[in-house]
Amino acid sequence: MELTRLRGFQDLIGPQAQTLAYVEQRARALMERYAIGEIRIPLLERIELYQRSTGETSDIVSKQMYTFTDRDEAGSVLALRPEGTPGVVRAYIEAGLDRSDPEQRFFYSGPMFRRERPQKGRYRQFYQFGVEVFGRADPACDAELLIMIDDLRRDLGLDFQIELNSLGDATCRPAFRAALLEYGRQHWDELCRDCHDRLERNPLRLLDCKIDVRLAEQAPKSLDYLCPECRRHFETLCDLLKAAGVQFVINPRIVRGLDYYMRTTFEVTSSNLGSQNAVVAGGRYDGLVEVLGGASVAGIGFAIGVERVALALHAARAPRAQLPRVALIALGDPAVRKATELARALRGLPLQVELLSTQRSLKAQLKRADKIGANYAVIIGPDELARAAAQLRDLGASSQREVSLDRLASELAGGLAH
């Protein structure tokens, strides 16, 4: 039997890991600036989290986690995780913290898995980097996350959209439920398979079906529905991000495929996508924490499909900052020693070092240093070993020059300055 990878998953292998890992490194980088600390979940979790929070209906309960039943834990079914919020949330109450000190904001990253039919940015291995709140219900909260995802997307060098909408809370969330719902039975004959088995559970099911566009952009309005104190609350947050000059537009389909959302929810597009064209996602829960065992606490979150803006970065060809590379090249055993002592003395240096195999020719090893895309190569060979030199040759503009091996550090760094 020839192995091979499972459908839909990826095997990511040099500049695409790194690409992921670029992304994940400037999210890191953004959360030290909001103060946002982190949190690490398990991959695996009792189905009944995911039942209970994101819902029965939902896609990703009733078709696409990956289960089974656990022998050690007394017949459990367990999942792997398809998404983050639901076990931040776990984390958060089973840690005593919604009662203790409701305030708090983490950010977490790894891989979700789901059953999807794969195809160019979904996987069913994929990757996220998310951020939660909790404790926090006020519109300033919503802003400042929209803030930030855009504060990441100028320093990617991205075009992202923000799609924004408003679900409405207990108050008024039921009438927009009824008449989504008599829409749904006035229409029963368009409807597809999927929305005739939610229509009577959940009807706002209808507005995120990839099969009934048409009628989905016909349907009742949730901003139509909104109390006093919603419509207050969207308006206030699309008035604090017209003041932070954070561009959007109002998307009355948004309401994401999760059961616990309400009031502010939210898409963000690259438009250098195709079909798959969402990179970031999330809104407001202020009920779940409840809902899974917890305190009255309010929560407010988005993750961040980390593959989906990597192809966003490649489709862009958005530039990027990357260390110079210098590949060191040694002719010799004694040469080897040496070129080993400075490799980790160059790695001090904000510059990728590769020591190249000494088992090649030169003319071989200044092929690899080319192919790897090296800016410098350093070569010592019996020669600059004697006079404790080294050959720094500049790959771009084909010069070399002899250089001190006590200088030439100093010597690249220089380079570097330039």
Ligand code: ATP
The other form holds:
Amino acid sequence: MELTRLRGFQDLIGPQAQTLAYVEQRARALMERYAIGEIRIPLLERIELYQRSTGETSDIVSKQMYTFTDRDEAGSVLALRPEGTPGVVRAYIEAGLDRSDPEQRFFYSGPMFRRERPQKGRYRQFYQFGVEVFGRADPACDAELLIMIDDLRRDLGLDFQIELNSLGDATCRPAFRAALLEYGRQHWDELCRDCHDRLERNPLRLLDCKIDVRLAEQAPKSLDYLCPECRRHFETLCDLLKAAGVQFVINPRIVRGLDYYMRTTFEVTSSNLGSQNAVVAGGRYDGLVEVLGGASVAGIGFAIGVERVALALHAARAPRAQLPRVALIALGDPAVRKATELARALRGLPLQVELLSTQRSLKAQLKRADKIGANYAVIIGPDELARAAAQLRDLGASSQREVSLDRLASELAGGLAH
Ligand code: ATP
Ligand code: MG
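What does the same protein look like in the form predicted in complex with this ligand, given that the last one was the form predicted on its own?
Next comes the full complex, this chain leading.
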């Protein structure tokens, strides 16, 4: 085949697409409970948005973005969105909400694009479900977001570990940063190439280096440098999480490299996954709205990797409630007419109803019913139609009986009750 899909891009067919939709659906249902409204933003933005927010030194901006020049807008370079937060912040400012009504909570859901090395759980187009809250600087808000993630975990029947850290703020971060820089310089000969490149511009990145693990573990910790306000914020957050019964661990290596990230940062991993086990990442970004030209408004958010949660569900084989499936088999035109009408009525019950191809024989249709995993077959031939009845076959028990059409719905509903 000549026209194949691109590397790192996926076709999601049938059950695969369904699991993704299921994760999104459960997350959406949760948003309603938390009174968080949806925001839909473009997939395409000017490259400057990401350069200014995600940052020139980040992996995303320095090597992972899909960019192109636009024919219609001379000189402008566009980028497929690699993450949701910058676009949401831009939209929030552009709508004037930062000044008119700064306290807002949004969720978004959709594809992101990053040119990275494809592997299991890592794709070039992947889906994120994210939440952003503006105008709330209090730790109760941080706690609420983590409780939300724990609610989703419970709802999906998965195993998540929440890892929490605080990066401090403009008051206490400089001393921490200086200590880290000093530490990096002292251990210069032991650092990897990336850390050499990044140390002066972005010393915090040393902490999440996957190569210099031992060095990162022994490096100075932001928690030891927190000013009293940041300490109080972090302790209150931990306290609220304990009160709500949310399990978490403190991990001083959870960092975000950019200055507008402050205080709370967190990552969530799932033990249901292998090497790409991070399922959620998030944190506080109180300086970002201002960096993008808005008012000085606090912000905090997180993004869920939807494919990874779907993979975790698959690995955990977490049972998912599925509606019983009914295959409708009609033989002859008058029966097809009846079956079409009946299918519509049966879909009013908690059932999956599929009218099978009426051009096939009874035998072929029964085979098809098996193949699609139907629990029941409802068969209407000319004789049944004359008696206003149908054969109701329980495909699991291989038993069959005749049921009058006006009783069929209640018979099926009765079967569902058992
Ligand atoms: P990682 O360290 O795995 O590269 P990240 O720090 O780049 O993650 P974020 O940008 O914070 O991740 O995105 C949040 C979540 O989105 C991640 O925890 C992960 O579940 C998911 N994610 C990120 N990149 C990909 C990708 N290329 N394919 C699939 N899911 C991804
Ligand atoms: Mg990444």
